[in-house]
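In the block that follows, a single chain appears as structure tokens, in the form predicted on its own.
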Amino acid sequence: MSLVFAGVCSHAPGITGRKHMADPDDRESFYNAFDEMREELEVTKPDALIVVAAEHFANFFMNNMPAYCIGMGDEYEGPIEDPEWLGIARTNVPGNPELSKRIIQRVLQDVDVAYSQEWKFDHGISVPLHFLTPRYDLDIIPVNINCQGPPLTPLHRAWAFGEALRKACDEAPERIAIIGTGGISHWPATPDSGKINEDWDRKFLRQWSACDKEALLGYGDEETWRDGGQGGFEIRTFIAISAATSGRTAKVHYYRPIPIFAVGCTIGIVDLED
């Protein structure tokens, strides 16, 4: 089987977490593109769903740095913050290692990369759990691409690494959908949070929505955290789902940047239709 299901999504705490502080209009249409986003989800009817996320610092630090790392736990538990701050509750979510071994086993062959059993979610996983997997009755397996700490892996392995996993998904009987999730443009945890690039943002979506390998892999970590911010490292993860879906074309459902989200926030949905 292939996949059935591709896109990708923001993923910022303040999403939740700041709810109550938004404009109306802004979260309110930004919820009801994650739920047309979830409906259009639940239609394909997949066994699992691949989170190609950007983990920050919950699990991963500078002693232990993978470039890459693949869950294969039985379930995780999640948000690691305080539920009260992110707005989520603390739940277990399940996880399925027999897939996610053979996922792995299949990725080896042309990239090489972590795998761990215990993995708890931060909002990079959580966020977007909460609005696609509401009831957390799909299995997840979480995917983590180093977007915090340099060296990154270089734009063209995010690609290769994203070519892999279709490459397993596709020797997979399973059903299996993939979102990935991170910025576009942000500064987080710094006095410019709240600063968007929506030009930056703009560009990178017109690039990401025609699969134009030429135009993503041309970003430069230099120009990317001048124009993009720290955050803007995480269109790897936007890399690998264009990768996963070479050939594609896609459609920004929603782009909007609302600053007390700090983020600007994003859903993308692939055409997988033939």
Given for the second form:
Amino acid sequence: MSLVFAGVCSHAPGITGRKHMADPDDRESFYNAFDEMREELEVTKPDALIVVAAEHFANFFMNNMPAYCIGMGDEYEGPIEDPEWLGIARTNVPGNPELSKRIIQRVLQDVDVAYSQEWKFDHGISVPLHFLTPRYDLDIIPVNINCQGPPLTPLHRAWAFGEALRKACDEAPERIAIIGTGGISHWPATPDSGKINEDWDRKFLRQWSACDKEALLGYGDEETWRDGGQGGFEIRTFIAISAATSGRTAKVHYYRPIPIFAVGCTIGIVDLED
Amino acid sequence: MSLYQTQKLLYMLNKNPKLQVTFLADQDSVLKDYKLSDEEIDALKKPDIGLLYVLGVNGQILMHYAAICGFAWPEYIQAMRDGLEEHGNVRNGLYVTTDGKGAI
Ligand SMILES: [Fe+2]
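Could you present the same protein in the form predicted in complex with its partner chain, rather than the form predicted on its own shown above?
Below: every chain and molecule of the assembly, starting with the one above.
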């Protein structure tokens, strides 16, 4: 069947964990945008949701760091963080190991992806699911791109990975939704937490909306570090979604820098229909 | 410097509530399993969150240790800012690739 839905969203832990500290209009407008994304996702009646995330040393560490990993578990637990700290109750999330296996096998034709039957979701997945599948009744296939512990995979490989995911979805009979989650510019969990480079974000989002491959792959890590902070490395997740929906434009439904959430809060949906 | 070992310890601690209980009851029983410098051991035990940041611990790892140690979010951010004042620029790890002073 292939893709029935594709989009991107932010996942910063402050979105839920520091909601009480946010300006009410910032919080409500962003939460509303997440609600609208959920509604758009639900009408496509997906059988499974692939979440391309950038986890933060919850499962993967510098002792054995995969550039790419896809989950193949029956179920997943999350969040791994203190539920009170994150503002999200710990729960089990259903997986779909059989579909995972088919996707992994197909992706391996193009990209040497790792797989894992064990995976604890951190805020990178738990925050989006809190809004998008709040009943935890949709099969989730977690995907990770290492955006935290350099050396990092080059952007053109993130593109190739997104394309490989798309080919795998095209061959599956299921109705599959896919989202990428990450920050654009941000300096999370550092003394600069709350700094956001809005101009850089808006430029990136224009290019992301246009699915401008050349522009998207033109970001060097040095430039990203300087202008977008270490959190900017997570653009890999957005780029993978562009690659998975190559040739389609997308709409940014919400963008607002919200410093207490430590990120330019973003919701974007790819226009998959002609 | 044994930044890898420091981060490994905190990574293991963050994801294992049972180990957190053991660590909080008897820090040395956990610390002995890692090859750490005296400065790192002191920073972990105190805890000196600012110094751990300066030593190069990634914030995605450090913020959870700070929470375990009872730091509220603004206290955690302030501890890192104080660390830069007190101990100087970040010395190792991801954040040293710029000037290590922080961007603000
Ligand atoms: Fe992140």
